[in-house]
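Here we start with a single chain on its own, the form predicted on its own, put down as structure tokens.
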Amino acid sequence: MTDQWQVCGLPSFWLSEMVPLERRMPLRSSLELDVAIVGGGYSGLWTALYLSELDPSLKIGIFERETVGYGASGRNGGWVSSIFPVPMAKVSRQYGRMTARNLAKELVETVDEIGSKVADLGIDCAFTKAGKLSLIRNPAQASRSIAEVEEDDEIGNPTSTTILDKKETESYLLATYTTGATFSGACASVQPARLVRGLATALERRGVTIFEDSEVTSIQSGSLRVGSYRVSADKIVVATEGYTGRFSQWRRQLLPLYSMMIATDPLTDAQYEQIGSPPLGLCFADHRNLRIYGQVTSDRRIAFGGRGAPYHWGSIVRKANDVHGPTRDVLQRELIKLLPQLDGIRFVRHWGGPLGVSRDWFPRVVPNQDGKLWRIGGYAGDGVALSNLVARVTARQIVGASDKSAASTVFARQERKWEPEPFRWLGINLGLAVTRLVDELEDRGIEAKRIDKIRRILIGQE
């Protein structure tokens, strides 16, 4: 079957949901702002959002290559949720107890202003707080997740993350090989396209600019080249996530990770009923180290991705990648495997895209030496919420305002460059293949912690 993406151009099933899309201008002069944006997502548009509001005299222009939302905020799984890619443990080793309890308190306190934020700028994006079920589905899986409540209960963080029995996880959803699952109710689900476009005319009503198919093909302190056009800005902000091996400066600072998904047709009333009636907004997952995620849409669809494409050489982005057959009949089986009541289920849409993954997993803002630039990004695939957060902070240190945030003093964390070629190539692709071997040890209740300390310092999680 051809995918929707080569017939409607978009490259995703959220964003095929808003056919006909409304183009917005390219530019086509030269011109001089405040604030230029790289980059028409979440970050950029959250960052453009918070600036309009701490100085509303600002000019600001977003510049996206392609149309609002192409990239990682139009294709994720929609999860709004406080997960921070970096175990809280580490950030308390690293920065102390208090700064982990912090962080993870702004966190939980992103996911309520997102769903504030929706309200008040009145952007229908079905944002549901259902919160997050982790299934347990073997002992690995349940001895990762006492240890990650325990992890939390020690600095205090505010997740109110709860441990349910197999009776209780149940009463949310009935999936297979289930022991018990952790709970989460600081987690919201969206549809992820509805959410980032709907930013982008709230921020056109408030007088940013944005600016579709307008490639930035170069990037100075000051200025960005547009095609044959100047644009000179006083700040400029480089919000490009995933794509932001595009520019040769920054080729090795964020690893292009491609995570892809699957929708179904909407369940019938039976087909619901045999899956427990979860609640709708729900999302869900399980403790295994390859991350797979599901949301129960408000059609009653059910969204499901998760991480094993291969990394291609180079860190190259191309749209040829963003299908992959072998890992779309994965999804399928997985979550077949998971929940078998929907076994001959119509699977309508397959997609994928990159995400964006520091060398150390910690996201970050980067300002220059000279305050002109800052480079943000690196969510390792929990952008949704937390480019919220890096927003905030980045719009606090444009305008100069005081920001005494946990987040603030993470985010500023010293960057490491990912290895050259061929040892990144080498190093992910042999990570994931490990992760795969690890879970599949685990599924068959084998102990793997020397083969999976391996496979965290291959991946940089180490």
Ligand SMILES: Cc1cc2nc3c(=O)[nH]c(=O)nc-3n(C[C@H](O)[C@H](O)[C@H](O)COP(=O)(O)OP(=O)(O)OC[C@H]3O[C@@H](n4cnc5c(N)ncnc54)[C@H](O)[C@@H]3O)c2cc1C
Given for the second form:
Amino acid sequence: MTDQWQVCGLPSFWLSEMVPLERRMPLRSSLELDVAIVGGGYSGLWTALYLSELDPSLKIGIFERETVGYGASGRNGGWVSSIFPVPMAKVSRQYGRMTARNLAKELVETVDEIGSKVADLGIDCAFTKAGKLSLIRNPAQASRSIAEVEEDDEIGNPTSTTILDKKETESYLLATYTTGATFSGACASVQPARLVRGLATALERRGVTIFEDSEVTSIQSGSLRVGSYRVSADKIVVATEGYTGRFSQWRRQLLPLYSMMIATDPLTDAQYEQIGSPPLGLCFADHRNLRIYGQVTSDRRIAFGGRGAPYHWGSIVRKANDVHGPTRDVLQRELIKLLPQLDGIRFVRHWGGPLGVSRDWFPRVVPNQDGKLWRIGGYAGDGVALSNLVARVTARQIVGASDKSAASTVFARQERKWEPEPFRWLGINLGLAVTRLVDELEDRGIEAKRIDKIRRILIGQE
Ligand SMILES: Cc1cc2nc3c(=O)[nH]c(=O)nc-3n(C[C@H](O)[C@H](O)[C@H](O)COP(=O)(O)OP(=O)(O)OC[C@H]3O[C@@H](n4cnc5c(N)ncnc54)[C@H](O)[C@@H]3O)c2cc1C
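Moving on from the form predicted on its own, please list the structure of the form predicted in complex with the ligand.
Next comes the full complex, this chain leading.
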């Protein structure tokens, strides 16, 4: 198995599937723009798209340190889901039931918005709305999933999650220890790198300029620097998610937490039948606390990922952290525990990357005082769809269009910084260890509610 991204020069299986990749020119002179966007991932590209729709006369430039999709957007699990990183029950407690319900509705609609944009722009990224199956594999997972569905019903969440019994669940996927599942139709899957690269091509057709190998080295209201070149812009949008902490002024805003993935060879006909012939494009997981996520890809592979890789001291983000042997081994074991029918299958690639997590796990759209510098992100690993919603809010606000969405209310929330080291390192890594422990106890039939509460405090979710 190849697990060094350097071997083929690209940081994910999805990107390496697209070789040869077009490489765009770096910035080679100083420049004046209406809008300068830092970061060539979904956030930056969707923002450029909606801005260009709202005002086609805008001169927009995007600056990407490496290549489009180099970050999480070219590496993720491909779940285009209506998941919000904070439970809707909490959103409801803080903003009221109506705002929570409207936000949930906007998230559900975002999945279809992406589907229709992909169709309109002719982006071939295997967008398939096959739904999300979350297996129930122990009693604690059962009570948690029932509570989640009840909370959703309480606020009128339109994700229309239903509880399936064992037989109904097995009509989707034949997994071990499964007593049932929750199923939501408000979820599609994509080949994520094809989405982000396709978006970039579509933007260029609309006159947006994208500079690659163009690291933004400093940013202030009204201007930024790419090496020795100065870019002045009426508005600047910083969309660097897990990499944002590299700018000294935002070191403690978004914590880079790593998520890791593996991909199998395409399943043979026999293997595919043995796991229950799941619909292609199906997203699957179970209700454990340390999140896992799988996708049955359009070419019948299993792309499978999970959290749990260590947080690195000082929020350091570097290429060496994009792979993690122990997490790769855990993922391979967990997939085979879930689907033992695949025992012996070849894993073709391991990769990972940083997510951006805010101190309270809420995503944000943050303008500075003069409204010229905007920072967006903080999706905590749920940004494939969420970045589209954030981008629409950002674009509307930048052009001064009216916006009565619930999203704009919630994303305007006051920011909090993460604690300085060593508290950040201790809290997060202890939190990850405790999360793993809670899952193990739950698998043994022990509900560990008190320990779970400690876990939530440690990782900043309480
Ligand atoms: C392994 C993994 C699996 C995931 N699975 C899912 C999933 O299934 N569903 C889901 O909803 N979310 C998932 N996520 C999260 C999702 O991918 C992200 O939330 C989303 O892609 C964030 O997009 P972005 O554009 O904000 O950030 P990114 O895609 O990270 O883009 C930021 C870009 O900024 C560039 N950059 C950084 N610094 C500079 C600089 N100084 N100058 C210029 N450019 C710079 C980077 O190179 C990068 O390309 C996953 C993430 C990972 C890592």
